[in-house]
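Next up is one chain by itself, shown in C-alpha cells, the form predicted alone.
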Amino acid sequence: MTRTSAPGVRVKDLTVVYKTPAGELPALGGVSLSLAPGTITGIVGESGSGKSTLALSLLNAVQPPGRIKEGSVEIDGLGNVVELTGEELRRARGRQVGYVFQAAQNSLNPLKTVGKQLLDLGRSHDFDDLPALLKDARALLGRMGLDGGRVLDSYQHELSGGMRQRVGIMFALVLNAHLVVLDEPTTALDMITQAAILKIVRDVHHERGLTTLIITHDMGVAAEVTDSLAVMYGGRVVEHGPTTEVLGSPRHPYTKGLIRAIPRLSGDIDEARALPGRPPTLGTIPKQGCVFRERCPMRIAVCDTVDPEPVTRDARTVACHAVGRPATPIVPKEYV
C-alpha cells in the first residue's frame, strides 16, 4: 500500500513469550503503547527490560524460541501486524517499516559491498528502477556527511563503526518506509559521533514526515531527540509521557530511581545514586503483584499480590499502586 504521511502505531495487551526448560516465560507481559503519527518516541529502560522484544514485535519479528503470544500491533496503512505472513510481511518489513539493528555491522555481509546488498534489497522487493534507488542511497548518504559512492563500493570492514550505522539508517529509510525503528542507534559510538547520528536522526525524520520510535538506555539521547518517553521494566511499560514532563517531573519510583542514577558533569557528585538490587530476568519476573516492588522505596502491601494498572492523567500514564494515594510505604532495607 502506498503512503504518504507518517502511520499512527497502537500496541495494545501485547505478551510475548520465550521458551524455557521452565515453561514459557513472559518477556513482555500486556503491554499497551500508542505512537502519535510524526512524533519520536523513546523507550528507555535497563537492559532486560523487554525495549528490544518490543521493537521487534513491530516487525513480527520475535524468533524462535520466543513468540508473540496475545495482544496487537496496528500500524496505519498496515492493520494488525501480528496477523501478517509469509509475502505479506516480507514486504512490510524494509518498504513499510525500516529498523535499525543495535549492532550495525551485525546486519551487513561482509561477503558484499554495501551497493551490492542494496541492489539486492532493491530486488527483493520489485523496485523495477534500480539506478534510480542507487541514486537515492547516494544522496542519503551524502545528507550524512559521508561519500555515497566510495561507501556503497565498500565492505563492512571498511567503515568506521559510525558509518556502519549511518549506512543501517539508509537501508532503513532508502525504501521510503514512514514508520523507521531504530535500537539503540548510539551504543559503541564516540560522543561527536553520537551527536552526529542524532542530529541526522532528527534531520531526516522532520525532513521525510517519518514516525520513529528509538530504544536507548542513554537518557540523554532520550532527551535530545523524543517527543515522548516510555519507561519500561520488567516487560511492562510503567510511565508514559511528554519527554520534557516525564523527565522533569518523574512520577513512578522507577523513573524517578533512573533519572537519580545520572552521573552530574557539576555539583556534588553523591547525588547520583545507583537504583539498589537487579532487574528481574525472564526467570524471576514475579507472576503476580508489581514487577518493581522488590526494588522500590514506595512499596505498599497491595504491590505483592496485585499487578497496578497503567493510569492516565493529563498524557501522563503511571502504573503504580502508590502514585497518588497516600499510604505508609515498606521501605526495602536498600532505602533505609
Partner chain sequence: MKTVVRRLSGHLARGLAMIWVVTTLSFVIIRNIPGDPVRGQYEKLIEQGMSPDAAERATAALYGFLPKGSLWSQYVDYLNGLLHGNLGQSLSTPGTGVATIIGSAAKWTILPVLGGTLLSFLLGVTLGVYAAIKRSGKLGDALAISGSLLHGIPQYVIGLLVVAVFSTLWPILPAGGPVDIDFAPGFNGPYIASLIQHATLPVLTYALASYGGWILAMKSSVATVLGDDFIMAAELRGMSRGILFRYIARNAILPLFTILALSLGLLFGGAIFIESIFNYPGLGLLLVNSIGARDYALMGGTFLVLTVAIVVANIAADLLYAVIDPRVRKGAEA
Given for the second form:
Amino acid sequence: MTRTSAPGVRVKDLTVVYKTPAGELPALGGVSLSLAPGTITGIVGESGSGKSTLALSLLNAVQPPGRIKEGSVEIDGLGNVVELTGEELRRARGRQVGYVFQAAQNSLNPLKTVGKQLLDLGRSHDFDDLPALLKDARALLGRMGLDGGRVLDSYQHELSGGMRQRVGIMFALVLNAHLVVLDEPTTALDMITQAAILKIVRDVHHERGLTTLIITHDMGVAAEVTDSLAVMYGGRVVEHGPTTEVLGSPRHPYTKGLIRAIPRLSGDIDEARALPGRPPTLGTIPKQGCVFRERCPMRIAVCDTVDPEPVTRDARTVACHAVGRPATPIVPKEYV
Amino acid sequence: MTVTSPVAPAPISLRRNFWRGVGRVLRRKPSRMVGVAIVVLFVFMGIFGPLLYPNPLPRDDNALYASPSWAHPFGTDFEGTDVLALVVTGTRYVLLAGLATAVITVALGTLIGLLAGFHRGRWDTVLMRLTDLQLTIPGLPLLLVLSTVWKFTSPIEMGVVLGLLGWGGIARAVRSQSLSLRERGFIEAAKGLGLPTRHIVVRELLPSMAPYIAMNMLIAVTGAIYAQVGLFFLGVLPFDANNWGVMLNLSVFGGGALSSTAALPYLLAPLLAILLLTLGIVLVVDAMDEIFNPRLREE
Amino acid sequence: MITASGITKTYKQRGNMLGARAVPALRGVDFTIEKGGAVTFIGESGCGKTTLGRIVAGLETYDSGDIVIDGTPMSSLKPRHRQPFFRRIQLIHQDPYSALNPTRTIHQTLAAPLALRAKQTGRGKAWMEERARELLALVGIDPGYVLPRYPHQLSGGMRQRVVIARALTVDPEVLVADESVSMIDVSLRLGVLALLKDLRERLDVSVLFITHDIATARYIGGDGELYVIYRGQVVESGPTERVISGPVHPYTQSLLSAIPVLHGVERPGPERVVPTEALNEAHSDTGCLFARRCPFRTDRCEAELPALVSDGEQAHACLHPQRRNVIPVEAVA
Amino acid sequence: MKTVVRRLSGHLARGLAMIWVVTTLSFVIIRNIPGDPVRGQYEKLIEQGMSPDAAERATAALYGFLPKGSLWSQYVDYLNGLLHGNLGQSLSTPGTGVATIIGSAAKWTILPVLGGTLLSFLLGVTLGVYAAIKRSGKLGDALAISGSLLHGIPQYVIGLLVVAVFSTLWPILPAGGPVDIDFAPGFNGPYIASLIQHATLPVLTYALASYGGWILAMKSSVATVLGDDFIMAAELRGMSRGILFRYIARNAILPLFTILALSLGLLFGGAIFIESIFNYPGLGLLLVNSIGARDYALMGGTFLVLTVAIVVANIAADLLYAVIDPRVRKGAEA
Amino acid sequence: GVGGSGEAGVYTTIDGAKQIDATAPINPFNPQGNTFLGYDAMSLAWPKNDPVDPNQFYPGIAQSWTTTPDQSEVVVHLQPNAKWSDGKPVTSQDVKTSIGLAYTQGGTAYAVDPKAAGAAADVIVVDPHTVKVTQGANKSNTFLRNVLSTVVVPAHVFGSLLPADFWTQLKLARGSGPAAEKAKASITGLAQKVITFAPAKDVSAGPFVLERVNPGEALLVKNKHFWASDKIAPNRVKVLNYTGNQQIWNYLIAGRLDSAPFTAVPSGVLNRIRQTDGNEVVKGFSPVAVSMAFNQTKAPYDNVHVRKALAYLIDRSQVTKVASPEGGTPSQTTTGIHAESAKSWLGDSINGLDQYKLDPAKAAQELKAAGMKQVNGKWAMPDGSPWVVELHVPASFSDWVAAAKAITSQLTDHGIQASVLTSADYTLYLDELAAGKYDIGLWLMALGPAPYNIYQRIYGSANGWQLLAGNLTHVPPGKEGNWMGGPETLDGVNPGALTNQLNAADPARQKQIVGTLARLTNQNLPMIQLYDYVNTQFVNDSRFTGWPPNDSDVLRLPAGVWMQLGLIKEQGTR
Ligand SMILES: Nc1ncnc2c1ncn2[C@@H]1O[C@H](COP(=O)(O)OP(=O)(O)OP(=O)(O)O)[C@@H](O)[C@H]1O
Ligand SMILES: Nc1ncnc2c1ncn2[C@@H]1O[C@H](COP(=O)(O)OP(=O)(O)OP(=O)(O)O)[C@@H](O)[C@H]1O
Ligand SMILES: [Mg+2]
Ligand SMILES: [Mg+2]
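Could you give the coordinates for the form predicted in complex with its partner chain, as opposed to the form predicted alone above?
Entire complex below, previous chain first.
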C-alpha cells in the first residue's frame, strides 16, 4: 500500500468541535482546502485559529474533548481518513502521513534513546528489517547534518533544540511517508537554527518528492519555504493561493492587515500598521456572519449575517463578501 | 480618551463574584455538594453538638452495651450512655484538634517554606536542613514517647504537638513552589516596582499557592484527626468518654467489640464518623483547585 | 542616563560536592542609554540578553563592572540603597501570561505600586484611581473594561499593555523590553511595538529593547543603537540602520541572513552568510568566540580574541571585518 | 557510576549528620521521660502475688542495669557505644543486647511491611493506570474515589475491620502472633506456610491502607504523562498500543519509585498500629513495649533504627532515581 | 470446633505473667526469662493460697517438709525419684545452689542482712535428698513460705555462676566490719551475672522441658525423666504469648486454649466464649481488690468526713457492673481484706462495721461536717472555691478506666464535679502516684493471702512506714514514697506497727490484729474498697478433662501444677 509518489489531499467542509462548559464550539467551521501533490503548503494564522486542529484532522487525531463533527479528508492512497479507525488508522499514521509535532522539542520519550524509539516504531509497523531502518535513519540524520550514530545513541536531554527538531523530522520520514505535516516546526528555535531547519524541510521535500503541509504563525517562515499559502482566521481558511501571490497581492482584508503589520528590514518603517481589535477565541467566534467582521475595515451589512463562502478565482481562494465588490466600509472601533 | 467618572466599586463586586464562583464550582459535580454537606454537618456537630444533649449525658444503668434501637441508634456504651450522643458531642474535640493541627502545620510549613524559597541562600540551607530533620524524625514513635511526658489536656495542645511534628512536608513543597513562583514574571515585576517584601509574599505569592495550601490544610485536618484518634485508641492520651479514639479503645479493649457483637455498634459509630468525615473532606478537596483559580472558577 | 561598563556575569550551575559548572553569561558588556534614547540588543538564544536586561533592571546581581545611573555608580551604594535607582528602570517581561498575577484583578495589580507611589508623594486614594485609569488609557485600553478583570480574561496584547501600564506607575526613565512581543499574536504585535515607540516620544522614556527579531528592533529603535551580542560578548554595535544595512561581523551577517524572506514581497540578500555549525556552549573560550562557526575563520581567529574596535560610529570585534550585504531587499513587483 | 558514588558520598555525610541530631534529640527526650522502670517491675511482681519485700529485693538487682552517671556522661557513653556498633543492654530483658532484640523484631516488621507495600504498589499502580486512562468513565471515577477514600482511612481502622471480618465474624485466618510454634523454624514447608498464614492479615492491612495512595499517585502521574507531548507524538507516529502503554507506564511509574522507597522508610515507624492490632512482634510493638518498660536503651535503639530506615530510604530513593532516570544519570556525568 | 488446634496430646495455654520474648535467656532469674513455672521451672512446693493460712502447700521438688512451730527450722525432703531432663538426679546440692543464687538476687528468706525479718541463718545439706534451712534471730512466720517457694535450678548448669568460696563469703557478709561489707558487695555484685546467664538449652526437673521459643509462643515437650511422668497427660504444651485480654478472648472464642489464666471478660464476650464447644468457666478466689486510694496530704481528702461522704455516694455494685461484671464482686465494705478472706478473718464482726451503703443524705451530712459548701447545687470547698474530684487511672487498664468513669458519673449526679484523668502507661502512673501528684488514684489492695501482705499495702511504705534492717520507722507525708500521707496513729493505734507485728504473730494474735486494722481502715478510709476480684478462668473439655472445680485452691497455680497433681486427663475419645 505504500506509495512512492506524493499524494494529494482534499479537505472538504471539515468541522471540528471542542466540548466546553459552554457546549460544543467549532474550532474549525467548514474548512475546505486541497494540497496539490508534491507541493509545500503553508498555513498561517494566529494562535487559536485552528491550525493544529486542522493538522491533526489530517490524521484523524483530534483529541478529546474535540471531535470531527462533519466533513471529509481525502488522501490519495488512503481514502477518507475521517472514516478510518483502529489498526487501519494507526498504520496510516507514520507510514503514510508523517507528523512533526508542534512541540517537537519534547516529542521524544525521555527515558529511551532515539535508537530504541526508532526500533519501537519499526516493530509497531511490523518492519522485518530493523537494521535497514536504522541505516535509513542514520542516512536521514546525516542528510540533515547530524552524526546519525551518535544521535541514535542519545537520550532526548542530550540533544539541542535544533537537533531534536531534526530527529522529529527523521521520525516523520523514516517510514517513507510521502505526506508530511509539520506543526510549528521552528517556533522555539532561534533564527539561525530556524533558517537551517527550513532549508532542510525544503531540501528533503524536493529530494523525496513529498507533499508537505507546514503550519506556522510566522508569515516569514511560511513565505520562506512554501509554494502555496493558506491563511486561517477563527477556524476558517480565509485566503489560499500561491505564496508569492498571496503575499504580493493579498486580497482578504485580514491577510492584508497581517502583512502590513510586519515591520520590515528595508524600506519605510512607518508603513507598518497594527491590525485593530483582537483575534477571537473559541468562545468569542461569532455564531453567524463573517468571523473577521469586528476587525474588518471593509465591513458591509451582509457580513453580520452571512458567513462568506470561499470563492476561487485564478487559483486563489478568498472568503470575503467585500472582495471584488464595491463596499461601504464600517469603521471599526479602535481596540476592543 | 479622558476619564472622569468615579471608579467602579471593584473590590466589592469581586468578593461577591468569589462566592458566586465557589457556588458554581461546587455545583459542577454533585459529589462536591455531598462533600460540603458532610463537612457542614460535622462543623455543625462540632459547634452545637454539646448543646443538643444534656450535660452530663444521661446513663441507663440497665442498658449497658445495649443493642441499637430507636432510642439508641448505635446502642449504648459500657455505662449505658447513648453512643450517638458520645459521637456527636465528641466531634468538637476532634475537629478542634484537627483544625489546630492544620493551622499550625500549614502556618509553620508555609512560613518556613516561603522563607526558604524566597530568601534562598543561607536561610534556605538552614531551613531546609531543619525541614529534613523534621522529616527524618519518626513522627508516630516520637508522639508515643512524648505522650508519656505530655498530658494533652486541650485539643489545642494536641494540635500544637501534632503540628510541630508535621510541617516538614508542606514546608518542602511550599519552598519548591515559591522557588518556581519567584521566577515568574509577576514576582519579579513586583520587586522591580519596589513593592515591599511583605506585599510580595502576602499578596502575590500566597494567593497563588492558596489552592495548594487549602488542600494541604484539609489533608492536614484529616491527618491530624487520624493521628490523635489513633493515639487515643492506643490508649496513651487522657481519657474523655466522648472522644472517638477513647471510644474505639474502650470498645475493643474493654467491651470486646472485635470478639463479640455486643459492643460492635460502640466500635462502629466512631469508625463510621471517621469514614464519613474522610469522605466529606476528600470530596471537598476535589474542588479546591477550581475554587482558588479564578480562571477555573469563572468558566 | 545610564551607563554600563564591563558587566560580567557567570552562573554557577548547581553541582555537587566536587564543584560547580560555571556558565559565563556575560563577558564584559558596555553600553549607554540616553534619556529618550533606544538601545537594542540582538543575539541568538542563550547569548545573555535576558541576563543583561535583568541586571540593568536591578533584578540580578553581576560579578564585575558597574552601572552608573544618573551619575551615581551603583557600586558605591549598599545593595538596599540601590532600589530607588533601579526603580527608574522597569522590565517588561517577555511573557505577558506570567507577568501578571493570575489571582489578582488588573485593578489590584495596578493599585499596589500606585499606593506606594501615593504614599511617597503624599497623594490620596482618589489620585491612585485616577492615575490607574489614566495609565490604562495611555497604553490604549479601556479602563472600565479592564480594571475589574482577571488577566486570563484579557488577550495577550491587552495583557502586555497592562504590563506596560504597570511599569509606568512608577514613572520610569527606562523600559527594558525583553522579547516583549514574541508571545503576542501576530496581528497585535505591532500595536504593542507602536505603543512603546509612542511612549518614547510622548513620555521621553528610553527603551532598552531585547529581541531576536531585527525588524522589530528597527521599528522601535531605528534611530538608536544596535548591539549584537554573542555568547556574552558584544561583537558588533552601532546605529541600528547602519548595522542592519552594513554588518561587518560574520555573526551579525549570519543573524541577518537567517531572517526569512517574504517571497513575493522581498528577495534574499545577495551575500547571505550561513554558519558552519550550530551554537554550542561547550565551544572553546579561547580566541574568537565565533571562530568555530565562522565560514571565514583563519588560524588566527582560533588563537586571538578580537577586541571591539570602533570607527567612531560602528564597532565590531572581528579580525577579518568585511561589510556584506545580506538582508532581503524589496522585490520589484 | 561515578555520579552515583558522588551522590552517595554526599548523602551519606548528610544522612549521618541527621542521624546524629535525631539520636541526640531522642536521647534527651527519652532520658527525661518520667516513670521508673524498677518500680514498674516491682508492682508487676506484687500483682503476681509476690510479697512486698520479696518483690522489692527482686527488683533491686535491676538497678544495676540502669544507666549511670550524669546525663552528659551517659550521652558520651551512648555515642561511644554507637560508634562501636554497640546499642547497649536491654533493661526489660536484662542480659540481652539491644541489637539482638531489634534484629529479631526487625525481621517481623520487614516481612509484612515489604509484602504489603509491594502488593499494594503493584495493585495500586495497575489500577491507577486504568483509572487515569478511563478517567471520564464511571469505573475510573469509582476507582479514583475509592482510592482517595482508602487513602484517607487510617491504618488502624482498616486493621480493626480486617480483624473483625477475618478472624471474628468469619474466622479463617489467625490474627495474632507471627507463626505457629508447632513447626521448627527454618526453611521447611510447614513453617513457611504458617508464616504466610499469619502474615496474611497484616499484609492485607498494609496493602489496603496504602493501595489508595498508589492509585491516586499513579493516576495523577499517568495523567501528567498523558499530557506530555511525546505520548501524543508517539501516537501520531502510529506506535502500537502495547508500546504506547509501556511508554506511559514506564514514565509514570518512575516518580513513584521514589515515593515507594520513602514510604517504606516511613512505614517502619508507622507499623505501631498494625503490629499492636495483630500482635506482631515487630519494631513498632517493640517500641511500645520498651516505652512501657522504660527500657531506655531499647527505646533509643529502636528510635535509631527507625531513623536510619528513613534516612536510608531517602538515599535509596535518590539513588534509585539517579539509576533509572537517564536525565539524572547521564545529565550529571556530562 | 472452629479453629481448635485439635492435635492430640497438645495442651495450649497462656502464661499471663509475661510476654514471651524469643531473645530472652532460659533462666528463671531473668524477669523476661523463658521458663514457665509449673511446667519446666519448679519450686520446692506450691502454695495453696488458703484465704487465711498461707502455710499450706502442695509438694513440688520437695516431697515433704517439716518445720518447728516457730518456723526456726525447715527440713525439706526432696522427691526421691526427681531427675533433671538430662537424666541427672535432683539433689540437695541443686537446692543449695539455688538458694545461693537466690542470695545474689536478695530473696526474703535469703537476705544477706542477718537482721532482716525471716532471713535464713544457715543452709545445711543433710543428705542427698534432705536439706535443712534455719531461720535467723528476727523471726517471721513467712519463713516456711519463702523457703518452699525457692525455685530450684540444676547445679550442673547454674553452679558455675557461684564462685567456689561463695558460702564462706556469705558467712563473712553476715558479720560486720569492712570485710563483711566487701563480701556483701561481692555477693550482690553477682546479681547481674545471674540474671543475664543464658544456658544453651533448658534443663528441667518439671513435667516439661522447653523445646523452642518463637516470637510470641513457646513449645514445651514432656520430660520423660519427670518423677511422675505417668501422671502427665499432655505430650506437649504450647504457651501462647500474652499481650492483652482481647487476645485471650479471641483464642478462647476460637476454642484454642485448653486453659486460660485469670482474665477480665466483658459479659458480651463471656457469652461468646461460652458458645464455643467445650469451653467452661471456673471461678475461684483471687486475693486482690481494687480501691480508690486517697492522697491525704491534699485538701479536702485529708478530712475523713470527705472520704466518708464519697464512700456513701459511690454505688459499688453499679461500678462493678460497669467495670468488671464477670471478674469482680462489689466489696461489701472497706476493710482492706478481700471478701473471701474477710469471712475467715473477721467472721460476723464485719457486719458491725460501717457498710457505706449508698446514702446521699449521710454524705451531705459528712460533707457539711467537713465544712464543704453547696454553691448552685454543686459542692465546693469550705472557702467556696470549686471542688473537682480528680480520679487518676492508668489508661491501659480498661476496667479501671470504666470504674473511674462510673464513679465520676455517680458523683456528678450528686452535685460533685468529678473527672477521670489517665496516665499514658502504668509505669508513669506508678511514678506520679508515688510522687504524690494525684489526689485520688485507683490502687490494688488486699493482696493476700498473707495478712502482712494485705495490710502492708495500706500501712506500708506507700503510707510512710518503712522497714529498714528490721527497724520500723515512719517518714512524713510527701517524702520517700509516702504518697498516701495518712497519720502515724489512728485512734491512738499505730497501724504500721500493728501490721509489722503480723509477720511474727501467732494465728490468734494475727486474728486480733487483723480485726483491729479492718476496723481502723473501715473508719478512716485511707482508701475506698470498690470491688474484689473473682478469679475467672477458662478451661476447655474437648481435649482434656479433670479440671479443678470452682473455688479450688489450685486455681491460682499454673496448669502445670494441676498436671503434676494428676488432675488433668486426656479426653477419652475426641
Ligand atoms: N482540548 C481543547 N479543549 C477545548 N478547546 C480547545 C482544545 N484544544 C484546542 N482548543 C481550541 O480550539 C481552537 C483551535 O485550537 P488550535 O490548537 O487548533 O489552534 P492553533 O491555531 O494551532 O493555535 P496555536 O498557534 O496556539 O497553536 C482554539 O480556540 C483552542 O482554544
Ligand atoms: N539562573 C541561571 N542559572 C544558571 N544559568 C543561567 C541562568 N540564567 C541564564 N543562564 C545561562 O546563561 C546564559 C545566558 O542566558 P540568557 O537567558 O541571558 O540568554 P538569552 O540571550 O536571553 O536567551 P533567550 O534568547 O533564549 O532568551 C545561558 O547559557 C543560560 O543557560
Ligand atoms: Mg497549534
Ligand atoms: Mg531571554
